[in-house]
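In the block that follows, a single chain appears as structure tokens, in the form predicted alone.
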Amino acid sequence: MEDNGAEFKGISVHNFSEKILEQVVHFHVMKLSGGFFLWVGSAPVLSNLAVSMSSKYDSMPLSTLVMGDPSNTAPNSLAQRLAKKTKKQVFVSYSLPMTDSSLSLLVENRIKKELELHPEHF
């Protein structure tokens, strides 16, 4: 099937879970024609989502919160640098406690590595 000049394949998803720091972080991935969604979290709860994408005007992909506390700044931050990684459309919905730091980075790393092994995933 063809859309708008490009191959269509439909939406795929791809699930995977990791302990970190002594807590269970789940990663739900679909992935979208020219882009992907990217769950984070530790329980079923959809608190935030971002979107980001690649701007011909910006060397920094746009990236904006489309739901939840402007004050959590994750969703934003992790959609504009996948952004930037993959030069796709990005969104993310980070449902993590914003406790602890290291967390954060941790969890970002892990979603680098499934990147790097699974890049048809996204």
The other form holds:
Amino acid sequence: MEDNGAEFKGISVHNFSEKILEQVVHFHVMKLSGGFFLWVGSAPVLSNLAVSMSSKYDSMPLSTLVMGDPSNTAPNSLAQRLAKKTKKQVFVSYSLPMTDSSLSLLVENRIKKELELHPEHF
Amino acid sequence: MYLFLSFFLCRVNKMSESVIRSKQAQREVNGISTEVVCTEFSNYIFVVLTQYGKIGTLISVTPDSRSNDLSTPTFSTKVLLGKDEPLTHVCAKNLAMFVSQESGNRPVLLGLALKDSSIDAIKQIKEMIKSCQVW
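Given the form predicted alone above, I would also like to look at the protein as it appears in the form predicted together with the partner chain.
Entire complex below, previous chain first.
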């Protein structure tokens, strides 16, 4: 199965954590063929799920929330930005309080750092 | 010195330890490479069953709140993403009901991407799920 020119070698799981603004944030990545699933949270709850992928009709990837509260835009926007960056199909579940916008910015930067350090896990 | 070191190692361990537990398996089912990944959340069990390496159709399998009689439990299935066809609901219920029952009636989020949905294949895949028990 082709995956951006490289051969897909099966699903793999990658976990990492980081203390951000006095709280430990956990990241869980499941690498899939042509995409990945990413869960972000401080407690092991699955409260929402967004899916995003690029479209040839728009420069911004399409994104939709398949589970959770539609008023919480965090999972959708994160999925969309990661899909844009990686050109892959991205599933995102974001279970952190959305009251703090600086937290979500730092969280996104941490994901981008991991994408650069360990692209093989995504 | 030793105390300091052990304290440090303990911290490192704690940080690298994930709050999310998952188990996976890979096997040939009727000649098709099949992968199973089960992930535990406190409010969900996430199960990926794939012969394409992709999540495919996303289905939620939720136990219905039981009526007062002791009848057999019933489940609702909902296709969240992908083709909503009757066979998908049948496969999802068949594959995920026992996961929900064994995990204290937690709902199951199922990613299903199968080339072979025969009863025989489903039976074998069910055994694979049992080998990835995280609940």
